[in-house]
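Presented as structure tokens, the chain that follows is alone, the form predicted on its own.
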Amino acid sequence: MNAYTKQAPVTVIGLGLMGAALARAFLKAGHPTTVWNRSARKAEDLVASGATRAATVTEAIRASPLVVVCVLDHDAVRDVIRDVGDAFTGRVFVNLTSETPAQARETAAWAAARGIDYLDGAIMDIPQGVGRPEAMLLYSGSRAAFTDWQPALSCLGTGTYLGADAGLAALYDLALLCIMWSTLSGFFHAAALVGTEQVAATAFTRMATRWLTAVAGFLPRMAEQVDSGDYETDVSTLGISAVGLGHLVHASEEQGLTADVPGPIKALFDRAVAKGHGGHALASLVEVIRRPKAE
């Protein structure tokens, strides 16, 4: 199959911002590209660029050996696959829709029951980044599908295969987004805090990016502590940080801000201290984030 996947026909189902970006990347790489969207007008620009618009989702699936689905959510995926009969037979199904691990495994089970090669995936970039080598895509599920179709999928960005468990791409996706959303929420609170004293966010950002680089350097050691369960430290204890978070909450309120961002973090730290982790490293927070296993 590798012999023809570099120019193989591809179908893209779902033409929102991300789906349309995927279709454009395939077209740019020279793949004959069939597209389908519930609202047909979203295909107009792509058709003008050389794509073929299918009249039905079944027609779209049958048009290509590689079918990429990128729709709103898991319910939309189920709507796509509900009435397509055997259209997927003999094709590779790549699902780049944002889902939970359990939802990805549900779709994988549907595909396996029909003998369909299935890859679940996550796009760790914005639509404008799709097609660049530095765009990061995660895949899990059928190793054969990933290996055979990597020449075609590589036009979307650099793909990483995580394993045969179809839920892994979604798991990594949400874990990485957790870091992003938490970091950005902290940044917005910080920008609002310094802004109470007329410090421009753009000026503050120069120091913030330098600080984030330093914080990233803490992660390998903290990861070792999480894996080992050894939270001894000679650096800074969780209890000291809990006191610092109290200062942040009070200062925020004094400056006229809400404590919506630091308040819940302080509550988490306080809970960890109450459970005896005050003298441990920050990595011990994972012990109160994890739910206790049933006896």
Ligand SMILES: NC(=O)c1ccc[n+]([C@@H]2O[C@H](COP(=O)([O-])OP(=O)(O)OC[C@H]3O[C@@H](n4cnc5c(N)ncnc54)[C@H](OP(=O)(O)O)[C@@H]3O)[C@@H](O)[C@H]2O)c1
Second form
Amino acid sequence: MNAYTKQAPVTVIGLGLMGAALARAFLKAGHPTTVWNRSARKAEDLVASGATRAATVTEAIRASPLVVVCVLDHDAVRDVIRDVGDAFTGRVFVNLTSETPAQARETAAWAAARGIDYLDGAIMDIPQGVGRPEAMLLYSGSRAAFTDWQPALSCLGTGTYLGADAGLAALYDLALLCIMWSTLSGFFHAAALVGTEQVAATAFTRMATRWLTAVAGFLPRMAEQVDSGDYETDVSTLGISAVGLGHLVHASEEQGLTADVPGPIKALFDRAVAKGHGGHALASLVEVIRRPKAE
Ligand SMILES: NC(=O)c1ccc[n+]([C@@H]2O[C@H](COP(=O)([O-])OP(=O)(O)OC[C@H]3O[C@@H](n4cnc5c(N)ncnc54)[C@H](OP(=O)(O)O)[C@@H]3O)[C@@H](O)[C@H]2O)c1
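Cool, the form predicted on its own is there; where's the form predicted together with the ligand?
Whole complex next, starting from this chain.
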């Protein structure tokens, strides 16, 4: 039987857009919720909804066995925990601030040196999505903390535990965001391109959405190629895509756009062709993305 119930007290430190959404989800699920934010006024709506405002970070940490921190970045986390003394003793520290893997490991080492159970996390959704089962949260670090606190953390969304290395959640976070940012940059370039002929982005989006679904279907086979290093293909070569990218760059310029999005992608493909991957599958691009191993 788990020692922690769904109504266990929780603390949320950091009440920006995301931190406030986390606190609202805990309150909605019935958790007595203590909150703290550097700028105290951001706690007002939450207090009106039943949260307790702590006067200091230390008071906030001491108020609950589960302490969730969600602030701007790693420096802000450091500012928050700098002078908390032994307040975390016996508590679980869940850090949902976006960081690099190395920064997450640094915070984990800080916690380990003080005997604090530490779970790092990443929220793969917007504040409005927090609290729905579809919201994806990634966790790494203390397995015991993840297992014991699942009943409480599940009110934020569906959590996946990635492993004991506290840096893993940040690693996956950045990898998934890489897909999002590069895809969206491509979408914005595509919208600008069709827009040069007065096609509304909203009209184009219906087709773009279908196309994205088809592209997602390519991933499992390409992932096998990345893992195996076998780039033989009878589907489509990297070389033919490099030629197509040339068309995209030229057409973009002819239509009055910059080539800021497709230009660097074309340069990457050209580098792969120059390294002998012209007849290989697209997945061979990883060979030029990876830095050569030191001799
Ligand atoms: N918003 C999203 O869609 C989203 C999605 C996924 C992940 N995240 C991650 O969630 C985290 C918070 O994002 P957010 O959208 O809530 O950002 P935000 O609205 O800009 O809020 C930033 C929070 O950090 C606090 N803060 C900044 N510097 C601080 C310092 N030195 N000491 C103490 N507190 C400090 C701010 O306090 P003040 O109010 O006093 O300035 C505020 O509570 C980020 O790591 C972000 O990457 C956000």
